[in-house]
Amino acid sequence: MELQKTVLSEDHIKLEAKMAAFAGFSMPIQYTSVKDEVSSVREKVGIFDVSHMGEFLVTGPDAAKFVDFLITNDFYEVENNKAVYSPLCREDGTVIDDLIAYKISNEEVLICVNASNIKKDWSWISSQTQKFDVSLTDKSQDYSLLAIQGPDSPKLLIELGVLKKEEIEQSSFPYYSIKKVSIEGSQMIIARTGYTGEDGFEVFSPSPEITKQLWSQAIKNGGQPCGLAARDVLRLEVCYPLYGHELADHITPLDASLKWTVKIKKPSFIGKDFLSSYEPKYKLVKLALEKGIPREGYNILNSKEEIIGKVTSGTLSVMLNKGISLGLVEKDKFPKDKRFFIQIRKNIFEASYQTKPFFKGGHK
């Protein structure tokens, strides 16, 4: 099957990004080096074409109240213009995926999913629908998405003319918030959210030709391009979980360490008489190595080296110098001594038990 390409396709071959295949579509994983690439979105600013990610826009009278019923997380509440990042459940708990849905109004609601999921969610949502007064519109194909992120990701905005120095001021756009405006007559979903752990935005474009122009006037105005890899790394040194790693079709939001994002106390929503009375199979861990590199899918073992779990994603830490990873742990084998070792081929190596993210991002 012939890969999907993004707008922005014929930039990232002119820049020789490494290119491969992700989730159907052909992206850029990296182009000067993983290590360049962190750095300039913790200390600077980057720039990722996250493209591939796939957005529902979900209308009508019911909108709000329907993105609630879907969601563990709490929604219909929140105020207009809020983003809120949630797992979706089937009716026995288990992730179909995690999704941030953008609250524009009771009526008008964006949901962008993970690009591996797209047809799984849009076939699930769209099943949902019977009891409530709305419309669904597949946009995957409408929308580009830019995420630019980093300390200098304010400056980097006014700059390019998306907003006015007042319009990006933390007490007028905090973190997780939204905000529609229009550039040379398009309109453009301008959401604080980001995959970093850095203070960030993500543009939601309906015209190729201005998210061609904000990407090489971004990048003109100092913005670093980045890809996948280093997308991968800044998640993992912050701990946001990763679906088809940390999150999975055979496990619940409580396995994962993701109990804030299940409301129980809601009304209704789907999963919530399941996970009511649900108690985790598994723990997420936070496990860091001086020597060695962890990977997806490397065994965890307790001190007399018998396996409770395994590694969900590892890397090495761009900012730490040291191999870090997530990793389920089956509860019940949980070591009272909170002593884990990591097994990397024929080696097995103490790994630190780690109750906070590996690196702090800088987010407010």
Given for the second form:
Amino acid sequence: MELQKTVLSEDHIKLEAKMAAFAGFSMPIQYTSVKDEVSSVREKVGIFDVSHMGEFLVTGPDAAKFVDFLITNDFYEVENNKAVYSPLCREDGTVIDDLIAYKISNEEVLICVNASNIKKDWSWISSQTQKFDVSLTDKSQDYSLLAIQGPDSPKLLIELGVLKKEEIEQSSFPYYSIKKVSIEGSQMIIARTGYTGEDGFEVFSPSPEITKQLWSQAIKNGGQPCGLAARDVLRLEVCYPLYGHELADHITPLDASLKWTVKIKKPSFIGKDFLSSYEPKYKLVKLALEKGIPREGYNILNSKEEIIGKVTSGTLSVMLNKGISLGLVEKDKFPKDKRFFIQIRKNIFEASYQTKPFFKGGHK
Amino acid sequence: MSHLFPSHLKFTEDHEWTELKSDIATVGITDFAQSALGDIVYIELPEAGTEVSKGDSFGVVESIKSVSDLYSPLSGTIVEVNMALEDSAEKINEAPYDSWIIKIKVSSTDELDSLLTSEGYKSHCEKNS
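Given the form predicted alone above, what does the protein look like in the form predicted together with the partner chain?
Next comes the full complex, and the chain you just saw is listed first.
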């Protein structure tokens, strides 16, 4: 099967990015080095082409009500121009995907989903509309998505003429909110969201020309192009889950320690009955290593060297220069002494169990 | 992107280089390999005295995003290990052909003929990139 290309594909090749197949797309994995790219996002500003992500537009009188019914987190009650992170579950509580829903108004909602789940999500969501007056459009092929992330991201958006200084202040454009902006007649949706833990923006662009223009101007103004490898390190440093790793088809959000995203008190949503009485089987743990790099699939052991779980994501943290990981541990095997070990090939290393994210990003 | 393929070295298809002087083979990973791996951040080294057969995994090299086995290009006994790399694995990125990993006292120099020449290895890389 031929890989899909984003509108910036040629730009990535010109920049000599390492390209690889991801979720059916040819995507940039890294441009310069993962270390440079991660540091740029933490200290200055990095730009990511994440146009592989899927976008669904929900419109109609019941749009916000419908999305509230679909997802486990609160949505109907949130104000216009707000974004909400949520799992998308089946009746049995298992996770189909995790997503961000952007409430443009009660009649218009944009949902951003993982590229690898576009088909699965679309068939699920479009099968749930019977009781609602909504129409659904798959915009995944129409929208490009640029993520502009890092402490200098507001400055960069001002320099690019996307937003004025007064429009970008936290008071008028807070974290997890959105703005509609017209650039040369094209309606952009700009969200103060991201997957790095830093202050940053995601720009949904329906115009290939403007996407290309923003990309090249951002680079000219000092934005560091960043690939998916840096993106994964950045999200893991701040302990954001990734579908296919911490979340999957066979577990519920409660198994991945995402209780805060499941609003049991909401009047009705898919999975409510099941999740209301569900006792989680797993607990998501944050484990760091001084020596060795934890990787997905490695065994997590207790002090008696019994296997109690598995690493779901692991990497070397660029900011901390040590191995960091998230893992799912069987809840009834969670060690009372809170001592955890990770097996790396023939060796067993004691890990330090953390209750806070490994790194604190700068977003407000 | 262009890579270095020094003509005085021999290569494996798994991207190790080796240089044989009398019966001691010096082994490292190639410029192509380090570039494909990206930032190398960790190396797991064997102990001196370990016996290896051609094709055996003798260690592991890790970049931020990947884990790769290191394979012995020749059979013999590992007589020396570049322990300095444990604290400076990034040297392999900077100078792959100066950053030797192990030295093997080979059991037979005949195996050398089964390895790739720099030309052969270069075309192997072109096919696989």
